[in-house]
Every structure is written in C-alpha cells, then in structure tokens.
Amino acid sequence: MFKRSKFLWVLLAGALLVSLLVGCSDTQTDSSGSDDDSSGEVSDNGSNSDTIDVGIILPTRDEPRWVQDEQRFRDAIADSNYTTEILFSQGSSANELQNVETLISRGIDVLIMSPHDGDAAGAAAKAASLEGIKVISYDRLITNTDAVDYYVTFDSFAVGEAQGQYLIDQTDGEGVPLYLYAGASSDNNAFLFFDGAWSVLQPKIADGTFVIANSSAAEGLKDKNELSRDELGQILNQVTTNWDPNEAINKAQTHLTSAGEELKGDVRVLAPNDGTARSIADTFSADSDITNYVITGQDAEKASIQYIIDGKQSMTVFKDVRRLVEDAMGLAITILDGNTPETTGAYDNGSIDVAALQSEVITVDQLNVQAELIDSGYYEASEFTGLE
C-alpha cells in the first residue's frame, strides 16, 4: 500500500515538473518557423504593450536592405507615443498572410507592408482592410486589390531611367552588346524599373548603338518604345534574376556561354539591383573575352559601394531609405492622429489608383560617392577602403 502511494506521488510530482518546464519554454515563433523573438520585437519607447498601433511586414531578412529598414523603422517611431511590431515573411506569401493575421490580433490601426508578391499580398491587405485597418504599401506595390490606402515609394520608373541613361552616357560608337537583366516578375517594381530603363535604351537599340545580347523577346520588340504589361512580361520571363544573386550568376553564365565573339569585348549590362549586379559583375569579369563592362545597380548597398570604389561595379541608384522610412512612418502617425496625409501622385495597381508619396533617386558612381553617401552621413568613411 505504501509503495503504491509513493508511486502515485512520484507520478504527480513528475507531471507537475513537466507542466512547469513547458510553461517556461513557451517562446515566440517567427514567420519562418524558428524560435526567434527578434522578428516580432515590439518597439514602444522601451515598454511593452498588449496592443500595437503600427504593424510592419518586411519581405525577408536575407537582404541587407530590409534588415537596415527594420532598425530605421524602430528609430523613426522612438520619439512618438505609438508602438510598432515588425515581422519578416522570409519570401513566403503564406507567412505574409499569417504575419498580418498576427498583427490584426494585436489590435493594429495601421499596416505598413512591403509585399513579397504584389498580387498574392492582396489577400493579406484585404484581411486588414476588413478590420478597418489602414494599409500602406511600402516600396513595393500591392496589386489587383482595392484594399490599399496609400503607397510610399521612390519613383520606380525614374530608377530605371537613371540606370538606362547611365549606360547610354558611358557608350560611344555603335553595335555595343547590351545584356538585360530584371528583378522578379512577381514584384511590380521590377516591371517599373525595366520599363523606365527600356524607355531610354530603346531608341539607342533601334538606331544600332546597342545590340541586344541575351533576349529574343527584347530583340523582337526593339522597335517599340512603349511596351504593354504583357510585352514587358515576355522580356522579364527571359531575363529575370528573381532578385537572387545565385540565379543571376546562373543566368549570366548561360548567356556568356552561348554568346558569340561579336557579343563580347566591351559590353553594357543592365542589372536591376546591387545584389544581382555584384554577382553578374563577378561572372563577366571572369570571362576572358569580356574586355570591359559597364554595369548598373540599385540600393547603394555597402558591398556595392566598395565595388564601385574598386571599379568592379559602375553605378548604383541611391534611394535614401532614411527618407522613405520617415515618409512611411510619418504617414502612419498622421493617420493615427486622425488627419489625412498629403500625397504627391498615384499608381494604378490594376484595381484602383493608389494615392502615393514619392521620394527622389540619385545616381551614384566613383565621381560622387563621397559627397552623396559619406558626406551626407549615410555611411562612415571608415567602412570602406580606397576612398580618396
């Protein structure tokens, strides 16, 4: 009898211990499925709150740009009385929707979202809108839905124009091979960037200054300056990097392998952003038949600024994300204060014209990298080598 009672007592004690251990191990799980509180950290002047005012969804932690944005958003709201929570979707629309549902449950009044996939993000935006939450599309446009209230962006068409114009300005003669690359076809910005570049490059393709080296679709449309969405899609499907540096390497290697001697030598390369530009530049520089290349970029990533200083990347389009973050958070605070934000334009997202607040872009190369990025305080000179 004593042994039986003792056995039952041990079982009860063990069950209580397990219960305590389970309670102690309850941690927050981020959108990528790992136990990591950092992706859902709350910023509210040092204190935590049961409810959140502004929810922010960023597409991935795997690109420096978005990690930098995370801290900038925290800094932008630090002096206010409002709270924010920032989540990353890690390149998954399913995670994106789950993140939005999590933020809705936290009682947000404003959602700022940079979508992984513009079309797929419509469902997440709709879920927020149905709860009376104002939706701000950040940097990338949420498409084909009426559930978007505002769009905070750089002039994406102007980004492409700047890239294309730089290639033109660095080119003499005719018959210069032109390699075209683009971002992900799931990202509306990729269309805008390419469309802007095409608008200035096409006349120089038509007059023989450039010869398209790697896209039969672009070659077939070379006499047409204004392209439809479907026509842009035909080209993007052939030259997309999906914003992936590894995919950019594979594409560039394939194109160089198939290119004849007449498509090598001194070439020009339209690369959509800095991550892919570095990969493509490394691939082209490794080909002994490429004697010189001029290549574009975008985002002014630290690694690409060093490439520009070293002469391995020609330029980048500097979009001062400090300004963009300030615009987005300022717009959110205006809404929370009960006021109507001011806007400077509108973008057709396929369903409605979304009121937009736009920021300017700046072309940066070796000639002005010091003035635009160091003297302005965006980077410290000590972060680079070779600066004069």
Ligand code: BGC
The other form holds:
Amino acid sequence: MFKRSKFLWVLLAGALLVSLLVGCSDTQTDSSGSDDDSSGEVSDNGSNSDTIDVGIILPTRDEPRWVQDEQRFRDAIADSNYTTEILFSQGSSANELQNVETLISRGIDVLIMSPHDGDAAGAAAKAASLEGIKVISYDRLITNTDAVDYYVTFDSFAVGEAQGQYLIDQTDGEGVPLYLYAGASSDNNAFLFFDGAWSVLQPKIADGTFVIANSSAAEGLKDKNELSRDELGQILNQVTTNWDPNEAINKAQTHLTSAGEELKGDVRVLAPNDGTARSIADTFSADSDITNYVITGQDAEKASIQYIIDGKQSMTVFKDVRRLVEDAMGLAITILDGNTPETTGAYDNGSIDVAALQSEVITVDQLNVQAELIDSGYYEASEFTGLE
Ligand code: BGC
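Structure of the form predicted together with beta-D-glucopyranose (BGC), please, following the form predicted on its own?
Below, the chain from earlier opens the complete complex, with every other chain and molecule after it.
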C-alpha cells in the first residue's frame, strides 16, 4: 500500500510535455496570493471576476522548498494561453479546503494540489472532482480517495536511498552512532523517504557498522529490511520532525542530552530535508562532545547549498522542480486541450492506483555542487559565497 505499484517506467515524452508548454504562448497569466503570508486566500488583484483554468495549491510559504515551486510555476506559465492561480494552505487542511472551494467558484477545470495532509486532502479533492475538475496530485500524494486523476512526483523512495547510501559511503569502521530523523507522518512522502533510507541502512545496522542512537522502535526492527507501513509508522512516531525545523531542534537536543558518551564523537545523521537538516546540524555542531557529523538533506534549498559549500551540511538530494512543474503543467494543458495525458506508471494511494509521472533525483555535495546547480543554470553563482 502507498508504494509505487505496477511501475513500468518507460522513457517518457518529457520532450512532448516541453513542447506542449512552449507551444502555449502569449496570454496574461494571473497568479496571485504571493504577497499574502498569512493565509491561503485568493488575493484581490482586480482579477477575481475572471475565470481561472488551472488552480495550483501548495502547502506552505514558510518553507523555501515550496517558494521554489511557486517561482518555477510562475516561470513556466508566464507565456501560457491558460490562466492560473497559485494559493498556499499555510499548513492547514481547513485553508486548503477553502482554497479549493474558492478555485471551484472561479471555474477551474484542472486542480494541481500538493496536500498539507494527504488523507485530509481527500475531502478537498472530492469537492473538486464532483464538479468535473481533474485533480493532479503534485509531489505529495493525496491518499485514500478515488478523487485523484494523476500524480506527478519525484522518485521519493530513491531520495531516501540516496540519503542512506551517502551516509554509508562516508563511513568506515563499526559502531558508528546513527541518528535518525523523518518527516511528517501526515505526508506519504515521509514514509517513502524513510523506507528508501532504511532499505540501504538496515543491512549496515544489522552488521554493526551503525548503532542506532535515538529510536528504540528502529532498534527493535533492525533485523528486518522490509518494513510494513505500521512498522515505519512506529519509527516515524519517535523520530518525526513534522517537517518543522524548530521541532527538529528540540528533538535533536533531547536526543543529545540523553545520549551517552559512546553515542557521541563521530556520528551520522539521517535528516529528511534541508530545512530540518540545517537546524539539526546547528544543534549537533553546538554539542562539544560531537567531534564530527555527516548529515543528509533534500531539496537543494539555497541556504543548504551555502551550508554545503561551508561544510556545515554534507549533502542534499536535488529535485529539479523545473521538471516537476513542466510535468504538471504539461498534464494540465493536455487535459485542457481535450486530450488524454500519457503517464509512465502508477502509485497506489490506498484507494486506487493513480496514474503517475515520475522524475529522477540527484545527490549533491561539495564535489558536484558547481556542476549540478550552477553550471546547469538552476542557481546563479552570485547567490553564494565561497564557490571556487
Ligand atoms: C517534499 C519535500 C519537502 C517536505 C517538507 C515533502 O513532501 O517532497 O521536498 O521538503 O515535504 O515540505
């Protein structure tokens, strides 16, 4: 359940989607809500009486990850014939539902939504679906409902694998303390990330390379490579950050306070994303008994790229949001044009298999940050200090 199912990945028509996007040109696009930090309401920019073709709902502006997505959507739709509106739910399922209702009243035909809480978002997706609106789940899967038509996503299991493998590659010897952290259990991705990391870390825990420092649930399951959803949930319950950097600091402080000397020194830290990685890294570097740490991340947030350049965060998993946006808008435009989108696989959301498009991810550390993020044009060198 909730995992990739029936994936027969074929090298897809990324190019086709690009050409669909490029083919749409020239009309004004409305995307508001950007100046309003406090709510997910449609901001009044004088265009509220206009109808909207595509509604886009993102979980929160408080995390740079989703502000990246907003910017990439704006870049992608700048020349589109279709009108769009981008709204934020600010970490609230109630806001999310209200946003969907607002967009329904604005006449959208396609809803692209990244849910705050996968299960809770089912009601919002249903409300849209009942109006004949096609629902595209974006990055995070809307779970336990049949009201999702498509899913565009990164390979989230591979994100976790990349994180776990990085820790393994940076470790010699045995008995190395391993601190585990995870995302919010309301987010299906948090399970996929942890599952992917566990798939590679578990053999190295079982053979004594790593010693789990902060989860009795993980310790109890250390001989099992494939965990059920319930078992993953037991570990997540202990080590969740809820995607909140402050909660991550509190957890890390508690763990370090209760850890004995044998769990200090040169340690490894599985941090689920960049926002939590930076705050966990700061907490670990403030502990004088920690002599060295290797810590993971994901999202290639600018602040974490600077941390990587400065040697304060070890790696990030780069998920090229331009590609995800391209896939989502490509699907939306195909639907608006009255055609049936091509997909490359399916994800079981607990109720149905949702037709999906999936993108690959890239491990980035000091060695390839220049090539992957600067030379590729994703960021400007001038946005960082200390790049060679
Ligand atoms: C996304 C990550 C993000 C996290 C917290 C996940 O669903 O895939 O990129 O860091 O949510 O917002």
